[in-house]
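As a starting point, one isolated chain is supplied in C-alpha cells, in the form predicted alone.
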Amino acid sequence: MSISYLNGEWQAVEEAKISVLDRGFLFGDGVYEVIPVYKKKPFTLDLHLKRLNDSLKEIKLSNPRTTQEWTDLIMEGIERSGEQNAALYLQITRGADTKRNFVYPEKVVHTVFMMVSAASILERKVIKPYHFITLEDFRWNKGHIKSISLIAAGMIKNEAITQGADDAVLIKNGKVTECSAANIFIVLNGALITPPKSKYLLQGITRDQIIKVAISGGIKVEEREITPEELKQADEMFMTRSTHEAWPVGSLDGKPIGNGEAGVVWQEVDRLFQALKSEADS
C-alpha cells in the first residue's frame, strides 16, 4: 500500500497537508529524488542521496538529515509499506515562510515529504516499445538539479501525449539532450550512445548504471553530443530512468526505429542490468 512521511508523520498520502505558504507550493522551491525498490532493498541508495545532496547544494539548502538518517527513514517507509518492488519518491522544500518573498527565508525550518508506492512496471512483465517524438528543448539552464519545479517538462510530455506520442526527445541548440523524464541512448554504426553530462540534462543514475554494464559487456559506449540527424539514423533507441530502467523506443516522429521492435543491443544491456540488480540483491 501508499504511505507518506511529511515533517515526522506518517500517514496515507492522501491526509498528508501543507501550509499554502509553503516554498515548495509557491515556488517550487525544493528538489526530489525518486528512488527504485526491489524486494525491499532501495537500489543504488548511495547514488541517490548524493545526488540529492548535490542537488541541495545547487540551490543553496542545508541537508536536513545525515546518510545515516535519510537511509533510516527510508527503510522504515519501505517497510511500513510492506511492497517488495516499489517506487520511493523524497521531496523536501525551504519550507513554509511568513509571507510570499523570493527572498530565502533567514531561518529555514524544512518541509520533507517521502512517500512509497507500488510499482508494478518495475516488475516488468510486458515491455512494449513506445513511440517518441522530436520538440525543442525549452527547459531552464539547470538540468542537472533535480529541481520539483517540472511545470516545462510536463508541457512537454503533455504535447507529446496530444500528438499521439510516449514523450519526446528533446533538441537544443541543434543538439539532443534528453526526455521530459529520461536520458536517451541509440545505437548508431556499432556504438551505443548518449549525450554527455552537463547542465542541460539530469545526470541519470540508471544512466551511469547502463553505461557501467554495457562496458563490463563489451558493448562500444559514447558519450557524445547527438544530433537530430543521427537520431533519425539510429539502428536502436532506449531512454533511461528510475522507474523504468531501460526502456525500448520503436518509433521517432511516426517513423519505426530499426523494425520498430526493441533492438538486440537493448535485451543484451538489459540482460546485463538484471544480472546487476540480482547481485545488488544478493
The other form holds:
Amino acid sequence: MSISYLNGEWQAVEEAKISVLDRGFLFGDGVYEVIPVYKKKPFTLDLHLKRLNDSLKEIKLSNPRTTQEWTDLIMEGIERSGEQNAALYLQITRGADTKRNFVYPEKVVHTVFMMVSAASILERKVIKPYHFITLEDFRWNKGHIKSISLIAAGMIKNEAITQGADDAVLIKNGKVTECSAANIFIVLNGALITPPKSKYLLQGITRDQIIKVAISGGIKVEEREITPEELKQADEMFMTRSTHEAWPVGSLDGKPIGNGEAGVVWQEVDRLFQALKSEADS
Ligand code: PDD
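If the structure you just shared is the form predicted alone, then what does the corresponding form predicted together with N-(5'-phosphopyridoxyl)-D-alanine (PDD) look like?
To see the whole picture, the full complex is given below, headed by that same chain.
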C-alpha cells in the first residue's frame, strides 16, 4: 500500500495536497532522497540522511528535523505502508510564500513530504540488461545536490526512450558523468571503472557501496575519468541506483557490450552486494 506523509498528516498519496505557492512547485526549490527498504529496514539510512543534510546546506535551507526525528518518521512510514521491500521518497522544500518571489522568504515553513511505495524490482526476480545510448550532459554544474529540479533528467530519459533505449550515459566536456538518474560503471582491461566524485554527478550511495564490496572482493577499482572511446570498448557496463542496486547494461548505441548479457564482474559485485544487504539485516 502506498502511504504518504505531508507536514504532519498521513494519507494516501493521491490525497496529499500542497499550496500552489509552495516554492517546490514554483521553483523546484527543494531537495530529496530515495531510500531503499529491505525487509522493512531502511538500507544505509545514515548515508542518505547525511547526503540530505549536505544537499540542504548547499541550497541554504535549514534541516527541519534531527537525525533521530527523521529515523522515527521513516520507521513509522515503513510500518504504516506494510511493505517489506520498498522505495521511500523524502522531499523537503522551502515551503509556501505569500507570492511568487525569487528571493528566499525570511521565515521558512518547510514542506516535508514522504511516500513509501512497493518496489518489486528490488526482489530481483528477473535481471534483464538495459539498452543505453549516449547523450550530451546538458545539466547544470551542481549535480552533487539531490535537487528536485529534474526537468533535464526527464528530458534525457524521455529522449532515450524515444530512441528505443532505456536510458542514456551522459557525456560532458568529453568525459562520462552518469545516467539520467543512476551512476555508471564499466569494466575495461580487468578493472572496474567509474567517474570520480565531482559537481557534475550525484555522489550515489549505491555507487559507494558497490566500490566498497568490489574492493573487499579483490576487484581492481579505479575512480577516474572515462572517455567516450573507452565507453565503446567496455567489456561490461552497469548502472547503480538505490531502486535498482547494480543493474547490467547490455548494449550501447545499438551495439552489444560483451555478449550483451550480464557480465562476470557484475555477477560478482552483485553477489557481494547481496551479502552486504544480508549482513545489514542480521
Ligand atoms: N536517483 N545519479 C543521479 C542523477 C540520480 O538521480 C541517482 C538516484 C543516482 C544514484 O544514487 P543512489 O545510488 O544514491 O540512489 C545517481 C534516485 C533514485 C531517483 O531520482 O529516483
